[in-house]
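Below, in structure tokens: the form predicted on its own, a single chain.
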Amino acid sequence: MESLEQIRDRLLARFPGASITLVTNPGPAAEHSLLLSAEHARKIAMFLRDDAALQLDYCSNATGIDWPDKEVVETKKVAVPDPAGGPDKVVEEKTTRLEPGYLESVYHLYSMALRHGPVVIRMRTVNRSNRVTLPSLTPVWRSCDFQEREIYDLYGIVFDGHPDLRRLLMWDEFKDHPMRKDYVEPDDFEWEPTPHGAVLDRAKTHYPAPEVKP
């Protein structure tokens, strides 16, 4: 099978307006991936599926990732004049900036026909609040159906073009998305009929005060 760099270069030649970035994985698995621009992702997915040399006809896994806002500290050296007229002093100047967070959907692709893979692709939302829509890849690989619903349920990514996008694990009235890194569990679990342990300790704060008898 072609290397990920070769696949990226072929995709850039085929889709000149697309943004396709190689994302390296420093971990032991070294499963590097291709970050696709959302507006071209579905056409690229269809190419990966139908290209004679790739035939990535099976998506084995789709999952979500939450990247919260991150505070980044940058350090640079600056020259400060010496009031006594001596040589400039070099000091370190630190600045802090906020790097906005985003959500990602990640897909592992294989070719059942050619027996190779995985090729890992990913898409990224604009932010974590009001611009969280990505194109659904279920029209390309039917195996994405339930997995994109799970991502929607647990992370909050809205998949445009999904044939049946609704919660999968949580009920329709459930608020928030439990796999977000800033998710806070409620004190009183309404679905826990007999709370115990830590759940009971938190639930007690919502119980009515015992009646004081005269």
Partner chain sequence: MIGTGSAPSPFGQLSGPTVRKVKDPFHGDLLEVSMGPQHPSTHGVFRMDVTLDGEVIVKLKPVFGYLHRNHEKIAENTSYLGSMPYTDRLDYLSSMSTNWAYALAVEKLAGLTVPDRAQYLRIILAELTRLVNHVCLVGFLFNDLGTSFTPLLYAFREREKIIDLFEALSGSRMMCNYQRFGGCRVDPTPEWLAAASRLVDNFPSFLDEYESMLTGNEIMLARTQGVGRLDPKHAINAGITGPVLRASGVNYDLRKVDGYGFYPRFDFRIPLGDHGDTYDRYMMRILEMRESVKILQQAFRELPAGPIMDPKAKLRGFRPKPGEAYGRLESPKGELGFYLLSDGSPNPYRYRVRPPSLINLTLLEEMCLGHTVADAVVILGSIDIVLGEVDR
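Throughout, rigid core stands for the largest set of C-alpha atoms superposing within 1.5 Å between the two forms. Numbering follows the first chain given and starts at 1. These numbers come from a predicted model, not from an experiment. Compared with the form predicted together with its partner chain:
- Core-superposed comparison between these two forms: the C-alpha position of Thr75 differs by no less than 2 Å.
- Comparing the forms between these two forms, the C-alpha position of Asp201 differs by 2 angstroms or more, with the core used for superposition.
- The rigid-core alignment places the CA of Lys89 2 Å or more apart between these two forms.
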The other form holds:
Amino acid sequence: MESLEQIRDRLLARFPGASITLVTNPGPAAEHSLLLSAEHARKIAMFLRDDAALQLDYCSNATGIDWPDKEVVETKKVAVPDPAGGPDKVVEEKTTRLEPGYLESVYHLYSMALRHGPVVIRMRTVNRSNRVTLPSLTPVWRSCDFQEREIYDLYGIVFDGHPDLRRLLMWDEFKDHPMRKDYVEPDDFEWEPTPHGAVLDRAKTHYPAPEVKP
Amino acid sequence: MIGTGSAPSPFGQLSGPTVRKVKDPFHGDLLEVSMGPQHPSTHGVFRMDVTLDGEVIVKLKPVFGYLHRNHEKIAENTSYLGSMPYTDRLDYLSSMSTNWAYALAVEKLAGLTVPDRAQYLRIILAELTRLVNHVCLVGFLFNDLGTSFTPLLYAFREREKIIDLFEALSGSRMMCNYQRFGGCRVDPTPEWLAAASRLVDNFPSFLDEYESMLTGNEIMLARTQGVGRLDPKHAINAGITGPVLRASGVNYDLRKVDGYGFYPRFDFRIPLGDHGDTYDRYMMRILEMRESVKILQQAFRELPAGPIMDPKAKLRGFRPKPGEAYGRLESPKGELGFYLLSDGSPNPYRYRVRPPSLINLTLLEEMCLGHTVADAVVILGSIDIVLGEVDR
Amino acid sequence: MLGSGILKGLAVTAKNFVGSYHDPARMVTVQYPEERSKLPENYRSFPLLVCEDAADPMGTLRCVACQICEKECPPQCIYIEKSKDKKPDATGKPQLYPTVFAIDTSVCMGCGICAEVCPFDSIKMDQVFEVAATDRFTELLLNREQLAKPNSYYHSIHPTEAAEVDARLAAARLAAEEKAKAAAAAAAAKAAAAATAKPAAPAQPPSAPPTASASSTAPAPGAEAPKSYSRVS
Amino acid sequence: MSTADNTRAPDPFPAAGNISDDEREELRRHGILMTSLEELYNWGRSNSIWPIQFGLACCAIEMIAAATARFDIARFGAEIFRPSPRQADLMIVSGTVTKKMAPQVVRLWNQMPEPKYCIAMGACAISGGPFKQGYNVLKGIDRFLPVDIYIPGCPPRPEALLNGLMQLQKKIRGEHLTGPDAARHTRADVPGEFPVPTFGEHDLEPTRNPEVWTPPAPITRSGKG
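Next, report the structure of the form predicted together with its partner chain; the form predicted on its own has already been given.
What follows is the whole complex; the chain from before opens it.
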């Protein structure tokens, strides 16, 4: 199989408007991936499936990942001129910046015909609240059907073009997306005889209030 | 009275009645039936919303989630080691393979190697697991066909023998918790190996008896041949793997394709079907068991001595470097994968199980359309699902 | 011939029916309450705490309340509280001990990770499985008095493993003793040197904790700081 | 005999009738077989417990194993697993009860005719077990149903299930048909059916049935809580 860089270059030549970034994986597995922009993703997926040299006819795994908003603290060194006329003072200025989070969907593609793989592709939403739509790849690979429904259920990514986008695991009336990192579980910690860590904190809310001595 | 009848219940209803009449412009009067989640032949708490024209299925929607135990969420809050016993409970009929799949992914993530003896032990245990799984599956399948328990009794008699081996080795009958990152937990004694080898040598004679009881049975042939056809093109696109895919004639077995573990050293063949019907899926299991016996006999012959753990691997305080890995192997049900994303902390940032049981159900509706309800039960049985893995 | 397959199958079941009266391979039923299948040595059900002396289980617990098992237990069913004072442990080192040690067997999944990670060979897996109860809150929450089992019991359920553990502990005790002796000798030499230099000063540092069993194995003071495994993180 | 009585632990399910087991045994040795309608009725019931064929998760496999040749639950008269709740006496909750499944479990219980019994088999059914931290896992079926016997273990061995079944049989044999401590199913004031919870936006509604389950006072210990 050609390398991921070659695939990317070929894709860029075929889809000039698309933005395709190589995301490197620093771990020992070194399974790098291609980050696709949402607009062209389905066309690119079609191409990956039907291209004679690749024939990635089998989408093994589709999954979501939640990357919450995080506060980034940046320290910048600023030279402040000394009013007394001496040399400039170097002062560290701290700025906090809110880096917006996003939801990500990752697909692992293999070729059953040519027995190679994986090619990992990923897509990202704009944010985690209101712009969470990604194109569905179910029309390309039917195996994404249940997996995208599961991602919709647990992460809340809306897959545009999915034939039957309903919750897969939780009940229909359920409102939350429980696999997100900021999901708060319902409180049923009434009886915790062996609590410690996070469970202890939750169980403590059920402990009797300390008696107030007059 | 509570439940299905028309009498109002004092305690309220579920989200919908279980049986309902609907009008359809093409078929006239149709019947919507909810099969499950408590149904004797759905292999657990699986539900199918079936629309029937007479007894023929015109629409079938599987409903999942009745055993959604939040395995992934719990694993993301537990250490890497702590998730190992949970993987036993994913596919509870074949915990050794599931253990291995998880260990494989973590080893890929952390760059650990596995000593030779452990590699052989893993193959021995994974193939024994395949025997357990397939023999039980055949028993359950015949239960669905209406033989009411007899083949299952034979299957469980044989299963108990293998389960006893697992228990003697790992300490638990079903939840083995045996594999570790970079090796195995317990080294088997020579007596254990002798007993296992004896069992494997006797297994073909059991299979012969089992087959002479079941395979030629005319009722079984009439009920399974031509039922639930699955064509290879759709099967590949729908990501169906394992014996179900190979019954449709697609030669794709990760033991050969990926060659994980020491499988390339072994001499075995991949059985393939031509029709992709229920009968082929049944035969695929029988033939795979015969191949597994060959692998096992070879493994017992060649098992080397030596350590069973990678000296680099440590039990506690395991923190892989940031990165991601997707490890997969051929579990008895199909391609079982674990996708792990590490951010350098003791817990995985993202832990995902690629469940073969769930994805093999993608084409259940297509396979069942036009067949009767009784056939749908058989088709579901031949796909071989375990709800612990479907819903996780 | 149509039906021959069914007949063949019926022949198998008939063979099994007859065989179930005389063939040992087909007589598989274990008459459970009266006869039991032998549990393998590795079998594990719920955790237990090993103590040295059956007469005084709470005084001779091997557990030093290091809380590693509490932290590693995947379903978090262990609860430990450390003592304020110290008692000599199996190797004679003064160690903390658990004042509260509770395991909720209604949650425990018997995975054996606690026994695997325990560095003091204190928590081991029991083989009792007939623990059906009528009340979940009282009968299934085991405290340290219920969990403590003497070493002889541990030997009876896991003989091979227990022998290994005992050998390891004996070696550790021996090493500790030798170290203590060496340290005592060093201290004595130091004291002697101090005495020659300044005869009036009391040479003996504060004495070791007075315990009956530890008289020979008590470490010399200052030989090694007692390692308390508090909160590994 | 009196000394023996003093040392024996109290029987959790004392035998029915006014004469003690020892006295009855004494009579039997003299050739007098004494029984009462109550005892005959309980003897019959305890030896023909039909469980509902209802498997939830891993423990169901061990339940099936208990029904197969090696363990043979038929020796206890409980081999007839009924697919329909209407024909069953015993519900073995074998496996994790998720919140999505809980209403159906309660509904099945409501559909079972009295007298009915419930065994919570395995850690998950008792308390949620290893999965109790999950958002979709019910922390014990006893939040909605009255449980007679708890069998811990993950999963319990088939022998452990048989042991639990024997305890249940013992309990049934000790039940009274009349009197102040009459069995649950003979009394009009004790409900046999329970409200089915509905699916809410975040959790089940209600999350537990206060008539059935009230947690004991939480354990607050000196060190951490």
